[in-house]
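The chain below stands alone, shown as structure tokens; this is the form predicted alone.
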Amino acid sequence: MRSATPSDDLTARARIRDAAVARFGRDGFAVSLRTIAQDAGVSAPLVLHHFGSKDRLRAECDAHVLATIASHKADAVGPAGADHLLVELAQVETYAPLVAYVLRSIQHGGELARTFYEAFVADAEDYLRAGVAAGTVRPSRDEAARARFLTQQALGGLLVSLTLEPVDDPAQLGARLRAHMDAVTLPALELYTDGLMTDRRMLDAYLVYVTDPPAGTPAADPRPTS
């Protein structure tokens, strides 16, 4: 056997990687190496030359998969934001192993997932803050409680809508993913575009209840919990 020129390796790493994201996000993380490698179209020892382990790839699938959302999000919120929605919509079918794996970690649960996803709240506070500074986005009272709730919405969307119409066929998580977004686009961009209500009675309500509570009333705690 020839042995594997530095090109060649970077190219087999990464196959290895794009086929973890892909099996991970189907058949979730009790899949094997082997597994993971007859995908990949390499033996199961060069997956260990190049990850050492399986927590050790899993970890690289998710810094792979942070690092892709977090680019396209950084360009949804910018100057040319509106343009760049509609060149995602109009691919979007392309994210559905990144959805997939997403989707599969908050699953699992643990440690690993509680990391992967608090690095999706840590990403949201970034983008929104450039978006802030763009004078795209608003600014909010709290933005690190604006980037969790956002971050909860748009995951526990998805999760609601792939668990009550599950895809059996991985093929055909593509055009699920599109209905879903077909479905969610237009309610979310008036959302966050042109608001709910009418006044902000409510709001102001809530300010004072928070900053001087009726008497015997347990102050409400704005902080995020989760």
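Having seen the form predicted alone, could you now give me the structure of the form predicted in complex with the DNA?
Below you will find a single chain and nothing else.
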């Protein structure tokens, strides 16, 4: 579809899409079409005229954000995965709205959220595998679970921080994320380097527990009558 001239993408349609991305990222997906239209400097029906419905506008925003960030992912290959990419990207003023949109999307759930999340998990798995191969990262008993765990926690921590102390001005999102990283780096590096426990008792206990669970269903089913 959309076989029109390339200049088509530089006109009001793109303006509306960008305004929608910015508004969605700022205020969530419950914002009205009229607000978006006003931001773009057009009338509300024109939004529908171009995108058909609010859902399709949302879908187009998803695709746009996904494509834009994916195209800039190769460049920003840093030492840490997952959230670090978003933080780096949010520093660049232009991409801050896109990052806000992604975070809003993950907070809200839905298809794009899962897509991004799975991509982050895959990235983390690659990084960890490379680290293990290089000898800088300890191997895990379940590499996939560890990659998922780490990205889930990193992304979730970011989200909690941002939800509890929301950033009003999207221009300050970059600084805000940087502050989050600053607050998190020391505890994270401590934990990643030395761990938390002084001995292996809890881990060992869990390992024998999980390989040889105490007879019957563990704790989920209070009455294992079957």
